Structure formats: structure tokens, C-alpha cells
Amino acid sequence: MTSTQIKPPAGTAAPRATHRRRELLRKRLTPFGYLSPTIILMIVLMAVPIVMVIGYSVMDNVITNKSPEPVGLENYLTILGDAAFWKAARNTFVFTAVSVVVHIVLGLTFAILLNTELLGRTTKALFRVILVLPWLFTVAIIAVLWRMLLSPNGVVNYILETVGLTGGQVEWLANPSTALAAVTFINIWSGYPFYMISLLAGLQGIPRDLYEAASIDGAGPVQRFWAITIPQLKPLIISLALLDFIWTTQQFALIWMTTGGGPIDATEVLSTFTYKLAFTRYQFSEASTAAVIILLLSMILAFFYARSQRSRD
């Protein structure tokens, strides 16, 4: 049995070859067109600027400079040699590690509570309605009331001679010794309750069964957390330990409005840093190299944050 094919006129092949091609030419280019206006955006408000700071960084003085030469990574050596900018690294370090690490460990601990057969409803509500209240403040409004609380005739340095632990009026922001811890603990009490209910989010989505057939099978509270808790909730622990990592180690407004990177740097940090080069000393070319060398470490932490999304995922 033979098939006859019908071929098309000669002449017609190839307009319909061109026809598919640009078909499948304005498929593909369809999502852009509809992306077009964020794309836009971001290469105007994002790009645009890092650009310039990446320029900047390798100029001679720019902007009080009216014709700035390029100096090659001359800014780079200045910045990475001079001893305030790696006071500045270890302070940044100490103040967010210890952040990250008690924001989770608080954070889990009340969520934990919150999560208990143990407490009602009511009481569940009013820990709720307490444990959260630090989230609904402005940093403006966190520095000013931790400045008054603070301060040597505060409400803190009366209770703690009350019951003993100081024996006179401490200036917690203003000494060299505790002003770091006192800004770290500040920046603990005001985000614990985003990790609070975040990992609360992640325990209730735990399926109870695995608990129920733990408690048969003879394990404890202790043995169901790390056997049960632990691995199900290390997920959204790791994601929020590297997300809170990069917000703090970016931290300006709330370390500015309490001790302004002082006193005697005790409390200047990375961010800091740079405002008062750009502002205060306006060296803008080295603000600019300070700048770019956070960057690349957000990156760095961004890339680590992206990775374990995708291996979630």
C-alpha cells in the first residue's frame, strides 16, 4: 500500500518556516514585555546606583572633586589597612552573631511555649498579645525608651540596685565596657518576636502523629525535640538564621539613634562606619569602597541563603 504526501506550492515553505519562527520569537519575549516595568525599576533604583558606588570606589575623591582620577584599588588598601574599619568588622560580628543566635533560641523557646497543651486560650492570647508588642515599635520609639530605661537614674539601674546585682548608677550606652552588650540586647528585644512567630508557624505545622507515635513508642519531651522538633523546624531555622544574619549585619538606625557608633567606637559597626566617612569626614570614595566590601559579604550570605532555599525546595 502506498501513501501519497501533498506537498505544499513551491514558493510557500519558506514564508511559513518565517511565520514559526517569529511565532515562537514573540512566545518567548511575551513574559519579558509584561516584566518590562519592574525590570526597569530594578535597573534604575538598583543597578544604576551599584554601578556607581563600584565607580566611585576606585576614584580619587569623588563628588568634592570636580575632575577625580582613578586610582585602582589604592581606596581598597587604605580601607582594609586602617585598624577603625576592622574595629568596626568585630563589633558588626559580635553584635549580629549573638543576635542571630538569641533571636532563635528566644524565639523558639516562646513559640514553644505559645505551641503547649498546657496553657488555655486565654492565657495563650495574653502571652500573644505581651511577647509581641516589642514588634509594634518603631525604631525611633525602641532607641528613645531604651535610652530613658537605660540611662543612670533609668528604671533598669534602679531595679538592679534593688536587688543587689550593681552597686551604683551604671550609664550602660555611655560605657565603653557595656555599651556594645547594651545595644546587642536592645536589637534582641526588638526582633525576637518575628522569629517568634515564624518558628510557631513552623511548629504547628509539624504533624502530630510523629508525637503521638514517638509517646508509644516510650520517648520524652527531650527525645520528641531533638528527635522530632529539631529536624522538622532545621529548614526554617536555617533560612531565618541567614536572612536575620544579613539584616543585622546591615543594622544602622537603631545603633545611630542610641550611641551613634560611640562611645570611643565601642559600638561602631560596618554601617555606621561608612555613614561618617561619607558624611562626617566626607571621604565618598573610600564610604564608597566600604560600601562595596559589604556588598560583596551580603552576597556571600545571600548566595549561602539561596543554596539552602533551593535544597528545601
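In this text, the rigid core denotes the largest set of C-alpha atoms whose superposition between the two forms falls within 1.5 Å. Remember, it's a predicted structure, so these values are computed and weren't measured experimentally. Positions refer to the first chain, counted from 1. Compared with the form predicted in complex with the partner chain:
Put the two forms on the same core and the Cα of Val51 is off by less than 2 Å between these two forms. Taking 2 Å as the criterion, Leu29 counts as shifted between these two forms: its C-alpha moves by at least this amount when the rigid core is aligned.
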The other form holds:
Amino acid sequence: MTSTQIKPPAGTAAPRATHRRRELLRKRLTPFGYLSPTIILMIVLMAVPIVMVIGYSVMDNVITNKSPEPVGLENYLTILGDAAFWKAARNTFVFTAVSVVVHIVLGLTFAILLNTELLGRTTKALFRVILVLPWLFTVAIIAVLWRMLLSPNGVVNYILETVGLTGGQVEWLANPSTALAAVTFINIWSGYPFYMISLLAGLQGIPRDLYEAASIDGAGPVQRFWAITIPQLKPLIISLALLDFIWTTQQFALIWMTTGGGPIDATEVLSTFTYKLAFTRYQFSEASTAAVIILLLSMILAFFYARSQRSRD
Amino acid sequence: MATTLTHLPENRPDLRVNRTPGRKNPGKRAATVVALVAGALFAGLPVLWMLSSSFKTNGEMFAFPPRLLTENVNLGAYSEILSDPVKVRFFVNSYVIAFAVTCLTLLVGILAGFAFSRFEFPLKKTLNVVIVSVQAVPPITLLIPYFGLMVGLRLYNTYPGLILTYMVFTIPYAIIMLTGYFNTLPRELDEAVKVDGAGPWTALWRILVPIAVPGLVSVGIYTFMIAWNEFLFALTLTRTEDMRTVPIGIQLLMGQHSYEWNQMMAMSILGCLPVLILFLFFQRYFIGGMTAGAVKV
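Next, give the form predicted in complex with the partner chain, keeping in mind that what was shown is the form predicted alone.
Full assembly next; the chain just shown is listed first.
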């Protein structure tokens, strides 16, 4: 089936020309043949749904309503005027910002500790496996595990009480004043290993002679950290942080399975707010509007992520 | 310059590169160990608690003061889960879906990765940007149209519905990773078969794919994990108990018997087993693949 096997009759110019043209066309289409499953899937699973959700967001009601009518930007005004939306946005921001900052600090600390030359390889490998553990569990499992640990008569309360830090059984996830902090803590626990592993790889890529030269110049460990480690890792840290920011603003399962957005709306984030609008209140249009707003926010973050990636090349 | 550098460490032992672990800095070494142990407790204690709880009886779960180590290892929680057809079905569903997603993703990813790596074509850059940016689309944005779409296509509450859905999250990563992987394999390799009159199709399956096995393993593990762990779409696009996956099963159980923590923990242990096993056997691929794909795009 390849060109070498097909022999056009000799001496006839016209068939040869069409043959050559067909050959050229086939060559041009070959890559699209390989890409066709991807392109079809991306159209059906990405382009169509995004057009659909934007369409839904300007209708009066969809899915439950057989003949939806366009209402323009009315849903957008409703959502942006809804105090519950802004509460969810604020919670999302607090949850995300605190998670990202602590992730960086913990991830970097553990990465530096694991990068030490003071310990043997086996010891370091053992610690690395233990420290990476939280990363290996699905969110559903993490949620159930911490619900057990943080329950009023759970082990966290027992330890804190024994040490004398808290008095009585604190309902970490059911108390409006502690719930957001509790889910943020769980998210921190489950997410730092990603930084740790990536930054460990980054640390191993820093040339050793930089540190040696700095030592000779009389720089102490703290100075070396701020003058070499941080500047060398900066692009990686920024990429990781933006990625983590994008992922954490989209977190749903953890909140849904630990608090369900409650108590009252103390841990309501944009994803749980949107989910409830759609699947418990059946306001599919308003939910679509919220979903489009979240999409826009994510695209802005993704733009910065893409730019940080390009500047690294 | 070079001579001063080589002489200095001998004059100043504190500057010498320390290659024997810990001999020279016992204090520093102790501090590092203490910090790492603290970190290990932070990371490992909850996991250890999960493991020990899964071997307790439900009565023991509420013992006061709570005990980390149980005196008599009890397998009751495990046998209760494994003898309940409803709970076993959660696992069967998760395995079927995760395997199907992995195989299909690899197939689509190999084809597209090959096209991106070995051909020049119009719109190549645009398509690449689309695939990269798809990864930033929030799942919740797609959820509502998918619900409408799956109901309309009669794929709601079916395996194919979930399998197709998961592929939108796994394919972009697979393509990016495999394009990168194929790019590292020299073109001479697959161009050699052209001498024998074979086309790119033969080159791909006979030459490139067999060499790319490590890359395929890494993408496969990542894909399997995504499909195994997914929660939001599994929750929304399935309705009946016999279609639920493990993460949803765990949530359902928690709602039904929220005090049988030992069973919940046994279910969790069984639920993380495939990922844990993959991790232990393929640690290098796993970590390298996971981080490289996300950070080096």
C-alpha cells in the first residue's frame, strides 16, 4: 500500500499527475488519521459541553424545562448578586490560599530534609515513602479517615486533651468556627507530597559547586538557602503553586464528603455551591452560570500558568 | 582559581564536601532525624490508625483511651465487606472502568502522540495549545452539560458513560507525555522500516511502541489512578447501587452506618490497595511521570 509498490503506467503524464496529487493528499491527511480519535473525543467531550454550558447559562431553565427561553445575562446578575455565591468565593479563596502557602512550606521543608547528605540512602528512601503516603489515597478515603480522626470522641481530640491544648470534645467538622480550618488542614495533609517530590527533583538539579562557591565566600546555611536554593527553585515553585491553585479552587470531593459545605455555609466553596444549585435545587441554568464564572476564573489562572511555563523554556 | 579551590577545603575542614553520612555533624544529623521523624508521624500516624482500625472490632473502636495497636487482630470487617455482594460490586465496577479507561487512553494517546512527534501538519500548534489548556477546565463546569449529554445519549448510569467521561481528563496528559516520550526516540529508528517499504503504521507498532513501554507504564498508572479515584462524575452520572464505584461506595456506607468505622477503614484499605501496589512496584515511573507531566508541559 505504499508508494514504492504502486507503479503507474509509463509515458502517460496525466495519470501520473493525479497519482502524485493523490499521494500528496494522502500524506497530508495521514497525521489527521492518527489524530481523529483525539479530535472526535475533544469535540464531543469538550467543545460541545462548553458550548452547551454557556448556552444553558443564558436560558431561563434547562434540563428540567422542556422549552427553555433565552433570558440574556439575567442569571449572571442573579448569581453575582447572591451573597451565598460571594461567601463560597471567599471560602474558596481562604481554603486555596492557605493550602497553597502551607503546601509550599511543608513540601520545601521535607524536600530539603530528604535531600540531606547526613543520612544514608536506605534511611532517606524509607522516610520518603512514609512522607509520600498521604498522596496515595483517594480523596474519598482521606475524607473518611479524617472524619474518624476528627470526630468528637476521636483520637485527635484525645491527644489534644491529654496534652492540654483543648478542653472537652471539639466537633472540628461540625462547628462553624473550626470547620473551614479543619478541611483546609485535611487538604494540606493530603497535598504536600506533590510539592515535596517535585521540589526534591528540583533540589537535585541545582549544581553543587554553587553551594561550594558560596561556602567559600563565607555564606552560612541561611544565606545559602536564600541566595541559591530559593532563586534556583523559584520557577518550579511558581509553576507548582499556580497548578495547585488551579486544582485546589476546583476541589469538590473532600469538602463534599467531610462537611458537605456546612455547617450552615461555613465550608461552602464554589464547586459545592454550584453542585447544590444543580443537583439538589435543580436550578440547572443558574448552576451553569456559576460554572461558566468558575471556568473564566480557571482560564485566567491557566493563562498565568502557561506564561510561567513558557518563561522557563 | 582552581588551585585555591582544591586547597581551601583541606585548610578549612568545615568546608569539605561531606560524603560520609553524618560523621562530621552529629548535632545537625540529630536535628534532621528529629524533623524527619516528626514529619513521618504527621504523614504516617493517620495511615497507621486507619490500618489498625480496620483490624478492630467495632466495640474496640470506641475504647477509651483509644489504642493504636489492637491486641487481637480481627478480620471481621474485611470478611463482612468481601461477603457482601453490593460492596464487592463497587470494586468490580471500579476495576472494569479503570482498566477500560487505561486501555482506551493509551490507544488514543499512542496514536496522537505519534502524530505530534513524527508529522508536521497545519494547526499543529493550535491543537497542542487546546490539549494543554483542556487540563485547566474545571470538572464542575463540564458536569452539568455531561449530565444533559449522558441522559440524552442514554449513557447515564452506564459503564460507557463513565469511561468516556474519564477519558477527557486522562487523554490530554497521555498525549503530552507520550509526545515527549516519542520525541526522545531517534527518528532513524522508525525511518529504518521505510527502507523495507513499510509505512508509519508499521513503524509505530513494530518499533516505537515496544521501545516506549516504560513511558506507557507511567501514563497507564496515572490514568488508572485518575479513573480509580474519581468522585464527582461517578457521583452524578450513576444512579443505582450496582453502578457505583469504590469512592462513592465509601460515601454511601458512611451515610448508612456512620459508626462502623472498622468497616469503613477496611473498605478504605481495600480501596487504596491497587494504587498502593502500583506505587510499590513502579515507584520510579510513578513519581517521575506524575511530576514531569504536570510541571514540564
